[in-house]
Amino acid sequence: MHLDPFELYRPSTVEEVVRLTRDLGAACDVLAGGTDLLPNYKMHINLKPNLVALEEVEELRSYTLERVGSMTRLADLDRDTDFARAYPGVAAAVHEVATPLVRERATVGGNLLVETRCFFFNQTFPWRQSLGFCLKADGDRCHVVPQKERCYATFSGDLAPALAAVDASVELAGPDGRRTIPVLDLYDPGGDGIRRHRLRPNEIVVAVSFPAASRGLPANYQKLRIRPTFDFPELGLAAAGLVESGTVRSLAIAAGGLETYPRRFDEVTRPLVGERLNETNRNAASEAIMRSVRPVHNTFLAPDYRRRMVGVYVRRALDRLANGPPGVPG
């Protein structure tokens, strides 16, 4: 596999980037660590004729326990323990993703708007055409759902779930000026695989931004996957939450690698607000998000047992918001 040629642009500040990204329109991509659109260029999957990177742009590198910038490496926060400390159940996504050396180029918006993926997706360029092509590169139908109209590739970050599950924002900029937004309305329910996202044509993400309740606040991570490192996950479930005495005062649960976009389910946990947390209602939950989920037949776990592990995960997170990780004491 081999890289075909690009332009490269280095804009030094978020205003080129924007800039840029206008006046070269559908023939760029931008490149953060490139941990995922690299690999997809060499397979010839989407290919653009020009590259924008973000490396030399200082706004977006530095990072506090309030704002993280776009492209913090998540190394950096993985050897944060300040950071573990703050927002546990974020430290424990972002140890979670891929491998030690990837983390090392990986970024914090990168993996927010990571690639979709399918395993008649990701795959090089002959193995797609002895297939034939699919609607998310270079084809005209869906080999998961066979159908012209609707990608089902999955949603594959790590950290979306987590950030949500903590009531995280996102900061974006673009040629209408900047706005802030919750993390998960960076993502589209009524899209696809393809029209995964809401950015504005143009837009980038900047920052991350934490609210002040969330600092300190009990959360957890799970995340399915065949190998115990370098995978995408087939399953990530975020829990975040108190739990004084039994009783639940707040409580988010989130989930991504099921669907096209991660969701968060405040429809069940809301109920459980003020609430002991019991056999019987933690069990009520797990079923409720278990039935409300939707995964396809498109990565290597089947979709069933993907499902029944949204109940073991949401029953596990449970417990460890009411105890603690297994060996702290609660």
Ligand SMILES: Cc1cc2nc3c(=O)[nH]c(=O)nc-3n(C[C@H](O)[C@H](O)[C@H](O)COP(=O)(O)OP(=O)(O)OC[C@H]3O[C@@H](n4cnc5c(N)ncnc54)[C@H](O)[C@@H]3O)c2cc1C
Contents of the next structure:
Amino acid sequence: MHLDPFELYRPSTVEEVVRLTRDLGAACDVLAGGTDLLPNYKMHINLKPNLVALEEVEELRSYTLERVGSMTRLADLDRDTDFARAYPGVAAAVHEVATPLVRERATVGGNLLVETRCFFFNQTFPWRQSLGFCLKADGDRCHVVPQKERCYATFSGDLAPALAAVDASVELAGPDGRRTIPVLDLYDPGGDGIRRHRLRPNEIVVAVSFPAASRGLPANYQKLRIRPTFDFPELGLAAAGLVESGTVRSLAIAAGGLETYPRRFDEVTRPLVGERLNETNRNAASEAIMRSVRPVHNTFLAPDYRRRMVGVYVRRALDRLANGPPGVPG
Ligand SMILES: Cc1cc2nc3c(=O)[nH]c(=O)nc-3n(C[C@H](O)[C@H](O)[C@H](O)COP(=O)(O)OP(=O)(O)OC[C@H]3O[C@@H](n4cnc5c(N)ncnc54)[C@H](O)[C@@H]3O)c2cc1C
Ligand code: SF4
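To test you: the structure above is the form predicted alone. What is the structure of the form predicted together with this ligand?
To see the whole picture, the full complex is given below, headed by that same chain.
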């Protein structure tokens, strides 16, 4: 596999990035750590002739406990014990991304916008060509759900569910200025599955910010994958909340690795707030969340197994919030 030549631009401000991407139009991608984009380029997936690198934009690298720049490397977050104390669920998710070597390059923004995955898509060009290309790149049909005209590639980033569980927001910058939205609003549940985000044209992620109430909130993250030191999530389940003397004071559960976008299950968790957590309502919540998810057969583990593991992980997550010492990663 080789990398085709491309033109590399190295702007130094957010405004320059936005201007460049607007001028280059559809013929460019932004490049953060490159740990997702460049392997896809090597497989000749959605190649662009121009790359706008974010590496030299100082503002994107700045990082505090309230606001983490999009170019913050995952390895830097992983080493930061203050960050782990402040956001234990997010820190646990960071630690679970890929390998230590990949985390040295991988960034927060790139993780939020990581390409969705499918075993008919993350393949070399000759492999995809021999089968016949698919909707997501170069073709006109889906090999997973052929009777539908949408893509079911799986959202496989670890950070989004963990960030969503603590109500984090993303700050965006584009030709019309800046705006801030909840993390989950980056993704489009009603879309065609091919376009994996709801960024406006030429918008980039500038930073992730955390509300004061999320600082020190007990939280955990559990990840199902084949090789525990390497693989993308087949399921990533994040939970955050306060359970005081058995009574739920706050609770959020979110998951990735199941469908084309990460999800939060407020319709199940909200009624538990103010209730005493017991085996009956814990099992009912886990059953309701498990029944609401719809993984398809496009990753390595069978969809039914992944669904059943959702139930197992929700029960575990609630037990940890109820019994674990506050702030200990799951
Ligand atoms: C061996 C291996 C294992 C991996 N395992 C995992 C895993 O377990 N979990 C996981 O979540 N990921 C995994 N990854 C994928 C990837 O390494 C991470 O998701 C990483 O965080 C991506 O960040 P990056 O900076 O390298 O993104 P890039 O590859 O630079 O970019 C990814 C995408 O995001 C866009 N983008 C990046 N930054 C911005 C921004 N600020 N604004 C707008 N668009 C932006 C790019 O244009 C591109 O489309 C793995 C990768 C490898 C090679
Ligand atoms: S779900 Fe279908 S369209 Fe999407 S990547 Fe897989 S085969 Fe292609």
